[in-house]
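In the form predicted alone, a lone chain appears below as structure tokens.
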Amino acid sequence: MAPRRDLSEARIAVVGGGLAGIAATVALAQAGATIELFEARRRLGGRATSYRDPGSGELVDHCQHVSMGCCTNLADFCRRVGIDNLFRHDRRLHFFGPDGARHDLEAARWLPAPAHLGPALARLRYLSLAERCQVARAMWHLMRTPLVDDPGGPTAGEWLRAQGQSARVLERFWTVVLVSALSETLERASLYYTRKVFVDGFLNHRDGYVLEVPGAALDALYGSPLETWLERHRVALHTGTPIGSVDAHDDEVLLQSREGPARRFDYVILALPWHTVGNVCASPLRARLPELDGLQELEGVPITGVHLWFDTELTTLPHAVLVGGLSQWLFRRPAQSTAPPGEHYYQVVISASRDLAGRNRNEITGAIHEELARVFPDAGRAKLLRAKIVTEQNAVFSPRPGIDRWRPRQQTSVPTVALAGDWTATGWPATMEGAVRSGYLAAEAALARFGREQRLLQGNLPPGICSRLLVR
């Protein structure tokens, strides 16, 4: 089969439904490409995904995911499938401090960034004047320190005490934020993403904090809008349908399902979780992929997502931060038109959940339903209806000092092979941001392969003039 260098010609297989492949997908579709995209499972999507819950009939996420309003590259991937106008756009954030206090977190309309959250910031008063000082200072010196790639060093935790960041502030500011953010804890995650997450977030642009969150069930986000996009642009969808063996040689690709027969292709984009994409390699392929040896030394971090059904409406806002126990965030939906009458659902995300490995299932709902009823009052009169508890035990790669030098670059050694996932070196922690732009990234190589020299890469929020003097 000899090589096919026009893109008009050319058939590229992806690997993987989740939102890194999907983002491939569209970004070549549009492009002109032969596309055809392989999922395993029945459904797009990947880890962000629904189930219907058998009590309600609702779609519920397996996890609560949002964005941030410095994530450039995934509102572009939904604006070219249609779906931007499915988020939500929250810019005031909801603080409750230990003592169930709330305090909103909202942008100065009169000043301009860095500092427009300054405001903001010295109201959180579950801090001491002094700790709000502490804070301001160490927020001062990272983004006055400059951090041009991962080589290493201190982690997050390492750094922030030797800015003479108490334990207390620790727990109730710093740990807030990043756990959340990074999902993973203060003396894990490396102090370069720390840094990512306040310059990107919160210091370069007004609007980089901004919470965006998804006002559908993730299966109607991700499944059949995407489902009809990807049938108006003739991409071939093979939804379970797995991949047991691909092999690759400088001109072709040959993808081995678990049924049928072997199909030939041009181009490959092996868009999988990196626990199991050398398992799809069959042996001579994996043998010409060296980027894969360092995957072993990715770590993978749980999530867990408590889903609440309770017979009293708790509260109206549409989240909430919880600062200082279990719960990290709770989420509330309004009822689906399946829900039945007298249920409210909530949901509440603990990022990085080792520390529920072996906790008994009631434990853990009692005690964050302690926790709730010490905020909302109307929690301590409800009753808990039932509910879930899911974990997923690889939700993310954990970002800790000097990982990046084992994530590899999209286009692989292999001419006709890429790969895709918010584990490749996009720049990023693991986030939906992540995912799309190593779709693209893994876009890109394959238009280069033919002949196309495009850049689908979307920038990142520009820098206020303050902030381009300030932050380093």
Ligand SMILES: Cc1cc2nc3c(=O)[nH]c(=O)nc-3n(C[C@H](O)[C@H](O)[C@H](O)COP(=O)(O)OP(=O)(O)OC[C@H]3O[C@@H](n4cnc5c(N)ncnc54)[C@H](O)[C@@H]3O)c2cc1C
Second form
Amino acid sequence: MAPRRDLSEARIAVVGGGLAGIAATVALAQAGATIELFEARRRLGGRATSYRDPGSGELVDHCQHVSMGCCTNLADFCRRVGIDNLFRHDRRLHFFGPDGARHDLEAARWLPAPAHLGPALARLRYLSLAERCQVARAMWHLMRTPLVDDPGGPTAGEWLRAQGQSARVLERFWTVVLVSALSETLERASLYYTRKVFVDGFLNHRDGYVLEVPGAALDALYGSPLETWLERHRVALHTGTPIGSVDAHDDEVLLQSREGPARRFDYVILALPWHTVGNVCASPLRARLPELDGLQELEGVPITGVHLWFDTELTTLPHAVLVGGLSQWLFRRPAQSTAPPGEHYYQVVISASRDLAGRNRNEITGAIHEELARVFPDAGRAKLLRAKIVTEQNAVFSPRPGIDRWRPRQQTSVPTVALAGDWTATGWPATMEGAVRSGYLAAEAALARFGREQRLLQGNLPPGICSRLLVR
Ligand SMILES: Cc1cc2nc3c(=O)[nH]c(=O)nc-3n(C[C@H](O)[C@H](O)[C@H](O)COP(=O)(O)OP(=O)(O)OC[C@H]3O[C@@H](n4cnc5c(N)ncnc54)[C@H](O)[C@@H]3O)c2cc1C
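Okay, that is the form predicted alone; can I get the form predicted in complex with this ligand now?
Let's see the whole complex now, leading with the same chain.
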């Protein structure tokens, strides 16, 4: 059914102020639409947010978030709202082998993609020469295996073993590179998403692998600066306003907050987590959204951030990739934050952290402290002043084989309702990039509804000439 209004008269509501909802709001506000954004919590940012540490009073991220050079939509979003200068670009990745020796991974200046990381990989001496050759063979096959969509199998682990990768190579190379990028183990992640992450991040473009690290707490990135931006662009922002119920007809949407009167809109974008979006849909609307039925197939994966305050500095490196232990990544406090005197804060991130369930806190922090001491001599002498373990059980959905079948498109079968969220059909695993992509796609659907065809989604980094020839 054709809409009654054009864009300049349309009233659009966005429900959910995580990155997906914010990206949709920003894009629509820039296109000239009238938007209201409803967020249940007092702050924007959703899962990408921080808390105020009572011990020091400073902002600490629930879990460190990083992105990569291949995340072109997140980069576009940050440029639009003027926070792109708050990211650090780590081109040299610091790996530490099980023996504690350091190996830096950096693109060779003189080699084009996909060979740019070849010399650095060839120097990973915690793998034997034969193991490094195994890795090179599997990378070649991964490059030459065309996968245009998610065929439903096999898992990364099954495929890699079929390519002759030994248990040690799986543990010391593929797990290290992939588990944090996919937030899933090799035994559960699909080959399709494994290949996507590997090709986009490491093979297609020289800058795809560059680690983009926020130089400030997430709340200082996506909280206050975005609130100011939205105010300046005349977006009506309702934080602390959980929406209790949404109903929609072909030409009108009815939004009921938990308090206050019902509000009428012409279009709504539901940018909520996959496990709660169905709950806010009133029964008549829910009955018209069969695309939500498959969401029960999405399984949550936990990610754990272990926050550690030591009495001495362990390392001045901004990050470290720890091979073969419990700890996966170590991050040092962002340069702009203010440390209380005598305290040195580090965060260890453990993706797909199911194995931590049932282990006690001291056992976990003790094991991590020992691992850090193997790598950084000062950690052995350092006293752990305090620690906090934060696990988000539904941090992301599992990118298991065939999952795309259950991820709905942004424009739903109800013409006045779109969905956004990292779990919608974006072709990406659950990441900030996926969330922003979903927001842009939902905004494109909203614009189309009011007669404006506009492409917001940014393309991938353009593959280099050699990558175009070699990567299928
Ligand atoms: C521990 C952890 C570590 C991660 N690490 C990384 C990383 O390093 N790199 C990366 O790219 N990604 C990472 N991610 C994933 C990333 O955080 C998400 O992909 C992204 O933030 C999802 O954004 P979203 O807008 O889709 O969803 P959300 O952020 O979940 O936003 C949904 C919003 O809806 C709001 N809401 C819920 N119910 C209502 C209601 N009834 N009314 C109004 N509002 C409501 C919520 O409060 C929330 O703000 C991590 C996630 C976690 C949890």
